[in-house]
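Here we start with a single chain on its own, the form predicted on its own, put down as structure tokens.
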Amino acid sequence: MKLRQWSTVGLVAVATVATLNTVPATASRPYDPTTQSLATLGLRHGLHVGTAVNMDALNDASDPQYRKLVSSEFASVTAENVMKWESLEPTRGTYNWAPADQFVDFAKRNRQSVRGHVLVWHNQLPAWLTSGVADGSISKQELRELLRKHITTVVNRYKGKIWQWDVVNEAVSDPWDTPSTLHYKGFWAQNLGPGYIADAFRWARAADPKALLFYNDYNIEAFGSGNPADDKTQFVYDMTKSLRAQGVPIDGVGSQGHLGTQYGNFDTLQVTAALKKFSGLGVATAFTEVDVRSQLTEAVQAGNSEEINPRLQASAANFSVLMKACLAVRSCLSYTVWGFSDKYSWVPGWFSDPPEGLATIYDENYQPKRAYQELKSDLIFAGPPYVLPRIAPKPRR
């Protein structure tokens, strides 16, 4: 496989963000990287540090700080919801493009690369689709054609504007599911079989020859037992290897990076080893949805610093582990936090028993946390010979 260092979109972002954010050193004002954005510091290594974007927050005139930080702090953006199928086609045959178009236009104005999220997922599907399959009014053959049409329509609309597409999302089960042996899960596998994954990548490639096409999943930061029956990372690795052997145009694997401070998470060398192993298949890698949540005990909610501080420190350490591993492997092209402020984090609304939160790199008042500072320091102090510019693959045919 012939490699190149940059995609066209990446080059534009690198040049422009660096120009906008770099302050030239003078005799009276020495170079100070601590004043630079995550975007600028990441692009020193060719790494795009990005964020997921909540469009309601972006459009909230009473909260200009959100828009300011999205546009100034990050080199790439991912739409939290407005590019998912239920948002794009709430009524069959009638597309609502306005929010997604606005998101892509915002990124273009700010010279930011776009991660397209997501083409195929078993969640956030339009009700007309799932109910039609359930009542038999949509046959399996028609369902496959609807999926092909959806992928083709969406990718064609944003052709040339998307750097990385999450083509298939969360297709693999977890060890705690039933059955416990890992398998292909969810609506699409149940109705079309696992072959839909290869089909989805081929349809996406036909619609846009230049976008990088990713498989995206959680709990694949490092290898465990190495047994694909219970090691999700191994299962995804074997899947990727098989897809590559079939000539499927999969360009990358995204590890979401949703972590929690209450768990025994992996160290930097374990995560680095996993990225290197995926890189050995000839695919790019990325961290696509990073956040690190903590349990909100009564003491935490009451403001007890003795319980809050250890959680903030553990959070910073976990953000840093993923960043250092990404920097160490040249195929790791981007590091995206799944929202940057606790004010709009998805975590409290999803994890309520017990309640969890504190998951992002800024607090609810947009004050940077220890995690933000650790990410910044990782980017500042990294360099040759261990951290080198990124190598991005050419999109596969």
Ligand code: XIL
Given for the second form:
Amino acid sequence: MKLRQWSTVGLVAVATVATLNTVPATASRPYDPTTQSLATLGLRHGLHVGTAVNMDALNDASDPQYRKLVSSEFASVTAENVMKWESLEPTRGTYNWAPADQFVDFAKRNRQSVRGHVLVWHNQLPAWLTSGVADGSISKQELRELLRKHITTVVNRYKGKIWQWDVVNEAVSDPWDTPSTLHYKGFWAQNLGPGYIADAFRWARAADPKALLFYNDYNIEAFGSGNPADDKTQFVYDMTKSLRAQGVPIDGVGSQGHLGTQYGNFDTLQVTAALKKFSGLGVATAFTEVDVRSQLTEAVQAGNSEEINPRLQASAANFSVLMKACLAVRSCLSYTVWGFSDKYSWVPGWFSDPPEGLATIYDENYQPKRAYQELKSDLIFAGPPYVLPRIAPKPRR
Ligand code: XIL
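With the form predicted on its own done, generate the form predicted in complex with the ligand in the same format.
All chains and molecules follow, beginning with the one already shown.
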């Protein structure tokens, strides 16, 4: 009985398709998801697919393709550099808002959500700040007050325009650091102690009651041994749990997703399990800076396809692992790539010994790579019952 019903439905469906195929050529074409942007395909699931934006490239009149792709392919944007402290306040007391304002206005015109990056980080700090602390002319007490003022000023300026703020970035060490036991590392922990983390979230919340406040870090895509002394994901999980228990207004944990094909990385189920475990703390999750680099051997640089192809394939597979895991977990609100074209990727400039590159989803001539197509197909083929719309938390008071 059931079977007969199904076959009837099948017949009706076939008849409908046949009718559609005979409509005149002037009628609209059947829906073809492969022609849709990553933005459109992601939004079917409530997922914002985003990119980091290089403002020099965006303003380069000789390269209109960059601007076109930022606005057409992505639903969310992150400033690659212009919201960092050294860029915003190069001289003490004098804020240079123009590039960050331009970035936020661009997003608004294109109806894109904005990830604010970044309020507290040990890198790209203004020289006046680091040298002032080093020579003792800025005391610890004054430093804490400068941080409070910075957070308050920046969050206030963009209040209501930022969806997610990276409040604290990369606060935790790696197993290859000294000492190898995981600890709070860098300028802020050294000068203020780890209490700056809770302070930063509270100051950000006081300035914007509605933005989602994130902790952001790398090498936290999957759990390892489960021992916080050597498992960075576990360390960050324990930190988040304890911040939540203290009532600190942390709403999300961002996993940067800087991967390399030489490391093998993770499978989809490992990454899904990690996102789910973080969600269990009541926080949102996101992939915030995804790229998958490869070593540029001499043969790769000489254009040897036998060495290039497996790298492009492995890169695509890793992009896809993170995307599938994100789709599978409803707290995973956004998937941001750290630049979309190899033309402007930070990788060759940053990882040069040995040289690395090929890390993004378009090549240097804006041709989509296999990684782009795999992200697209992940978004196209996803749906109920395994993939359900996103659930965002209410900003914590
Ligand atoms: C990088 C930028 O892409 C570079 O242009 C800049 O020179 C250095 O910083 N983790 C982060 C990002 O949180 O802010 C970094 O961005 C990449 C690593």
